[in-house]
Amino acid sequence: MAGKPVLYGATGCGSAVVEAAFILAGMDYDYVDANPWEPSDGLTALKSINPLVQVPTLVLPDGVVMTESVAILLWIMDQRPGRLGPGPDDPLRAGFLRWLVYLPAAIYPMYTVRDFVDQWVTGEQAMAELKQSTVNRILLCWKTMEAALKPAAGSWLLGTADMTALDLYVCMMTRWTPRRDTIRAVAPGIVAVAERVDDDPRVRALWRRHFPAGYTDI
């Protein structure tokens, strides 16, 4: 593949895990810093490409423009098979892609409601409402997760060998709210997967940048 992908992303954003996916699977990148809530030559940029300023927004060597973190992660994978996730003829490939693609279908939503809370509600008594039942939905979704998965102590979601792209998906979003310390209450086999994934040494930097917040040096 000629050339280098272009990784339009913003600090603590879905890009992080973009960016974990591309530095395990030994792919170079370039990264465009487009934080959507700071005007920027890279948010220029990522306006130009698209209008929706989402980040991640990836743009390939060809030219052609992905959005869609999952879609982004699962073509990195087809560019170095037998990394990041099982194949298509592995037994675990299906519960792979569906806790993948359940997290930005089950969660994700709730913070385009959440951070936009009066575009759904008026009034502060409902807003702080909806606000609450957004939380109580992301701890519900979690611990579904949890309770289908079972992670057991040291291993990785799936059990496997190697980590999968599913264990960085949820090493970042447990940084989001309501955060670790409250997903742990209902899903502490995740958080523990979660922590192990910040301790990984490929990726412990990359962590550190997009969330300094709770890090102590080592």
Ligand SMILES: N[C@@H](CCC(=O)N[C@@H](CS)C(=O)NCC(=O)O)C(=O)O
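What does the same protein look like in the form predicted together with the named molecule, given that the last one was the form predicted alone?
What comes next is one chain alone, with no partners or other molecules.
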């Protein structure tokens, strides 16, 4: 496919994992900053191609628009078979797919609620309670994943030779509320993997750009 894909993204947002995957896959991409919380030309352009106005959104060289971070990650893997995770014939594939989809299906929607809590309930108390409920659910999800995967010290989540898209995803999402220190209490092995991904020289600069010291989400 000629030309480069165009990634609509924002600092600290779900587009970070797509950038990390492009780096590990050795693929070039163009980037349009489209922070959903700040008016910009990029945001206006994003609105015209994604009615939900969410990042990541990817425009393929042939003009096809992709949304959904997990779909974009799987598309990148299609472009570079053998990288970023086990392929279709690998016995690890089923578990890889399960947990790769679990993150955006079970955890990511909690942020759609908590980032825009006034769209779901009214009143300060109800909003505070709903926000707390999203944190409770996020922690339950991390705890469940930890119990199932039991990550071994010093290994990647699935015990693969190199990190996979799953490790990248976990690195990004554990940065979000309630953040690493709180998540560590219920999922220490997962946070250890996230920290290992932080330090990988291939993606270290990217994470620093997205999650500088003192980073906080909403």
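Computed from a prediction, not measured in an experiment: that's the story for all the values here. C-alpha atoms forming the largest set that superposes within 1.5 Å between two forms make up the rigid core. Numbering follows the first chain given and starts at 1.
Comparing between these two forms on the rigid core, is the C-alpha shift at Met77 2 Å or larger? No, the C-alpha position differs by under 2 Å between these two forms.
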